[in-house]
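The chain below stands alone and is given as structure tokens, in the form predicted on its own.
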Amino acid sequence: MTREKRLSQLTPYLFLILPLIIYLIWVIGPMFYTFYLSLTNWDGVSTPDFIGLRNYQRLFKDPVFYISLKNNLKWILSFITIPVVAGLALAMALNRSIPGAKAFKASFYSPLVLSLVVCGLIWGWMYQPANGLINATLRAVGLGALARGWLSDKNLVMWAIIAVGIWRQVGYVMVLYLAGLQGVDPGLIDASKVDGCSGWLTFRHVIFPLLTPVTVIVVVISIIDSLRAFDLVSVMTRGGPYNSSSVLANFMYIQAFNNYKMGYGAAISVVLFLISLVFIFIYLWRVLQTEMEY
């Protein structure tokens, strides 16, 4: 093998060296360091004191951890149902030549342009019990009895925050399904119509099965997004009232950076990472299976 040929084979790997070094320093290194910190008692200033699995033993006895985990499950169940169904319905409705289709697509996608912090601030004002837009509107139309302290009621606060997340997520799911619909062969749809299939039967037996890879991606991404829920909770309630809206990411942040229990916060982040890893593996397995089919 000539020197030039060996050099040409090594060139791609040479270009990967710098990104790989940066990735190791900024992602892999901190990840392993977090695993180590989860086994210590550390306040962020003094030398970490190795305590083994005590943080995890304490975590699984902490009632706030189970409240946070339960709230994350509410996020997951909400995100894999309402945004998926609504996003698919919007994609089907807008995937045709109708007047104003582009404007509708832009309007439904526009919430995704806003950061979660901005969304939290806007909806926090809307949820204000005295002068908020929602309660003011209910009073204006004669439904004042339905006005609530949306973010102060421990039975409603979590659902009120999830509603904001759903409002933002629907447009994202819609775009993914619109992209998937571009790959559906119109000939198959025409053939189903020739065979006498109604619109619903065509969707059920032709279109939706062809959208299965997109649906898997949408569900997995929605689950991962719901597990990473932090911004809206932090901005709108900080986990209150009485931890009723706490999620794992917010619980971890408060323990680590407010209570200076870095080791305990690291243990929470490790548990959250392991839960997320299950769904990431499912997603990667599905992607590999799809590639092998082709």
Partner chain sequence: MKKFVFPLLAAMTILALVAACQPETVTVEVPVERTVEVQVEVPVERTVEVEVEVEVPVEVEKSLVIYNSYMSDPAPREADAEQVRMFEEMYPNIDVVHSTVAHEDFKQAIRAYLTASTPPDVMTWFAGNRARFFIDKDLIMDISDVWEREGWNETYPAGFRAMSSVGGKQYFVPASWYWWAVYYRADIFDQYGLEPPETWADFLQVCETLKENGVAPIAIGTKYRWTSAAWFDYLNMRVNGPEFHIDLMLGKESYDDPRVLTVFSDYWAPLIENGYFIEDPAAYSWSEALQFLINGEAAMYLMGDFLRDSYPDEEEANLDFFRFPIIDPAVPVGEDAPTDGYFIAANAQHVEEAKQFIAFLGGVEAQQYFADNLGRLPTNMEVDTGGFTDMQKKGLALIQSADFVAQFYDRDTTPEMADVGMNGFMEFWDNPGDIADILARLEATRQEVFAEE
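Superpose the two forms; the largest set of C-alphas matching within 1.5 Å is the rigid core. Positions refer to the first chain, counted from 1. Quick caveat: nothing in here was measured; it's all calculated off a predicted structure. What changes on going to the form predicted together with the partner chain:
Y13 shows a C-alpha shift of 2 Å or greater between these two forms [criterion: core-superposed Cα displacement of 2 Å].
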Given for the second form:
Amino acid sequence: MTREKRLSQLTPYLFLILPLIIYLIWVIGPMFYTFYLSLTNWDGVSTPDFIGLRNYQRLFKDPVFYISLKNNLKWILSFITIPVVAGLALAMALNRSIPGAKAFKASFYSPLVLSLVVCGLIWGWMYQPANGLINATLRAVGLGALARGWLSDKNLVMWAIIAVGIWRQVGYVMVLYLAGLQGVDPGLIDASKVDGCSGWLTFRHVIFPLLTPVTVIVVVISIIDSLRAFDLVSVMTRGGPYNSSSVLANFMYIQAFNNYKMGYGAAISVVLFLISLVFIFIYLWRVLQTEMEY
Amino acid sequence: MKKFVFPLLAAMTILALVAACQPETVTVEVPVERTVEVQVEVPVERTVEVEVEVEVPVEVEKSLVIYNSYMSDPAPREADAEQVRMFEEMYPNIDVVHSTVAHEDFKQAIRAYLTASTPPDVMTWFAGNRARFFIDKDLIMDISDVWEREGWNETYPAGFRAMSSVGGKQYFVPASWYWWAVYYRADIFDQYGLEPPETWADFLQVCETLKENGVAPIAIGTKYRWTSAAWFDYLNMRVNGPEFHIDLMLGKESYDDPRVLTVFSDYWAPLIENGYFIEDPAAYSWSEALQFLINGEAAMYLMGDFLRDSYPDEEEANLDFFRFPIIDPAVPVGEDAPTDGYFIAANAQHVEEAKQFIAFLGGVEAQQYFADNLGRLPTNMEVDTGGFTDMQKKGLALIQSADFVAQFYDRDTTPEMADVGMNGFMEFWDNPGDIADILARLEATRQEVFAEE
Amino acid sequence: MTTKKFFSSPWRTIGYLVLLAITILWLVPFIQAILTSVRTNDDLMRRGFFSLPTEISLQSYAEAWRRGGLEYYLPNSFIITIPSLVLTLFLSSLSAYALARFRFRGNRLLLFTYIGGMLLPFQVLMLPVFRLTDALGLYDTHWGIIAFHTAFQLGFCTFLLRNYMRTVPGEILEAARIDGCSEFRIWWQIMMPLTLPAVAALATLEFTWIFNDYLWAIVLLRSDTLKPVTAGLATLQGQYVMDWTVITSGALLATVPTVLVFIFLQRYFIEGLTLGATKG
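Next block, the form predicted together with the partner chain, ref. the form predicted on its own:
Below is the whole assembly, all chains and molecules, this chain first.
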């Protein structure tokens, strides 16, 4: 019995050994190496010199770091509001038998099929000031005064890029909520209607609370996606004009690969990683709490 | 952490062993002619032999040279491929494994290439400071013997030789270069009775006339920033002279020097404030902004000669260029003429083949081809300039009459300084009044960047 | 509800029309991309977007195909994507099973490790991973990039599959255990068939991600003969030249395989996206 028990205790490790080794070598190893690099002045080709916390000291004095951080925050705030509300509204609207519901759903999640790079290219062209669709339309309907250099105005550029992110995100959130609604017992809704609840009250007091787990996930995913934002900025502006659309991931990339400050780039990633970690903790804490049946 | 070390090492060893048995299968899978390289590793590979029989009937043993290039624009790319073809024709027993990487990405990948255990043998790169960095780190091979053997010490102008040398040894082959100038629409100039300006006052007058007639005087697209650096290069060289400019690039002069401030406040800012540039330049890449010139909405464009690659051929008759106007006649004339070339990686695997290839690339035949077909200027003095177009002759004369030739802002200074500097130019463009603050920040960066060197 | 009945209420009809309008607006970027791709750059630049195209041509597609060297690069994309996909799904289903179904020391820590690795801004791993790949002799081989994709996607896949596997009722597995099945048989013959929808969904997502990768391809590969299609498309954007119609056409062409996979597995895809949501 004891031998058998010991064997069964070994079982999970047998399942884990191969994936874990690969993961440790290719992801966790380089990750620790990155932590180490953040304490050096590595330029990518020379031998790294240990310089202690100098990169971090420099980072906290770097105005671009704060611009990027602020932009990531804008991104987070937009992502946890607009797509969530719009996605939920769409899910509510489409979660019934209306003509062409399937086509509607497909239209909204179709942007997800495109890679972010392709999205960036398509929208970059939409935003083009002289011939792009948006300004051309504004001029055609007599609103030429509203035409802007969407990606060249330092006050607009970040929002213009975030709008593209939202365009892609709404369908994703919609699908998540649609799935969540599948789990809502129609009987409950009927019951509340019998009690004389209006549509809004039913939603507010019955459906929305039932969707809380979905909302939590949506919010966490949105925050993490916002922190990892990279491709759209990289394709559309490379952080310009003069860093006004820089986000942390791009800031890191430019320092590491354009300016060849690998050590500094590593320090930026570590900070970004630590910020993400806060949200992972919150999320995991929630998930594991609901899994108490262990 | 310690717990992980042993399994990690063990797994690495196993994987390395597994890997060692793998490469052949990988290359075989790829259905491209170039897989001929397989022959070196796997002597009896029937399928490949068939292919070889078709192409080169007699040859049994082929050696190869790996060549990675950043010439990804359509016209240079074709010329590049053609050069490789010419070389393979001349040396049928050497196969060139040629890869083209998108220009921007090449600049990022090069540090991986150079430090890989199997780097590409021959690579394209920028002459000057950017090559110097890698030479100092012993990542580029000394090819003085090639220079000697090919007689380049005599057939290359001293300036290009100096550009390729460190400590009396040659590491680089400058192969082609181009000039910068103010391109303009001759027909629009004629229409308003304008002459190509030679002095700053004339230039301002031309701008004013064009503007009055509803033509944007100057096209520029600053989305990718570097086009604004050209304006800085030229204004700074014209106002303060090329020597000061280069010292600034090398970190020996400071950005908060009043001489630098003058460039912005007295010369550049008025151009912006008077509306001489097209509207909203930051929204366009340089080639998108070129459309304004093609459509006749703008009349001038400070740009490198690659502009003509993108200009519609049928309309090129209306296109001409003039030297960036002289501001202070007492100051020596400096011009930007970026030079591209080739080097061999220090730990190249196919040294002899690489030397043969690079000798070909720097030789008369290849350069002649590049000059004739792409309109770039050759570095090798033996190239016959008799067949040059009028444009090429004019460009050559422009550079030859200069007192000093610079590379370009982002090639002459360090990448980090260039990054911060070009952001500063863009910020200045939006807020010309903030220039003192901007320069103070550039100066802070300069001190940081060059203190480390 | 029948269509007729649906539109009997004016409010409902108005709501429907609003929805329709928003949907069309949503699709505008696609439409404009397709319209752009069938015009010529000259035509577009000279005459503006709202002009009628002087000619409709597929020339830019041909140009993108030729200049992007798509016929050389496409096979590489599959050679890289498919093994990475299979390996990562296989390996993550192993680790997910262990994390979902066993109590052991370090379970939480490992789950945390997997999620943590998935959240690191991966661009920064580029040079360390390049060094590693080179040291293993895998630089400039397909195996090098396959190994990395496999490893890197393990975090996300393990996380999602674990969540899904936890929803499988324990009784089924217990019954098998009592019948004397080995854990590996339970995993393969009972758990995997039950997890198949999730695996299919993940396959769709992972296919898109790995197929669209470009950064790793330029760091871990140096030969054109090995590079995936994204690298070919990148060369369409030259140092100096930006041809919108060709770039757009290339981008659309590169999307075709992912769209096909998506259409093919669409049913699972929606379910797959919900994995974390309802089952988390």
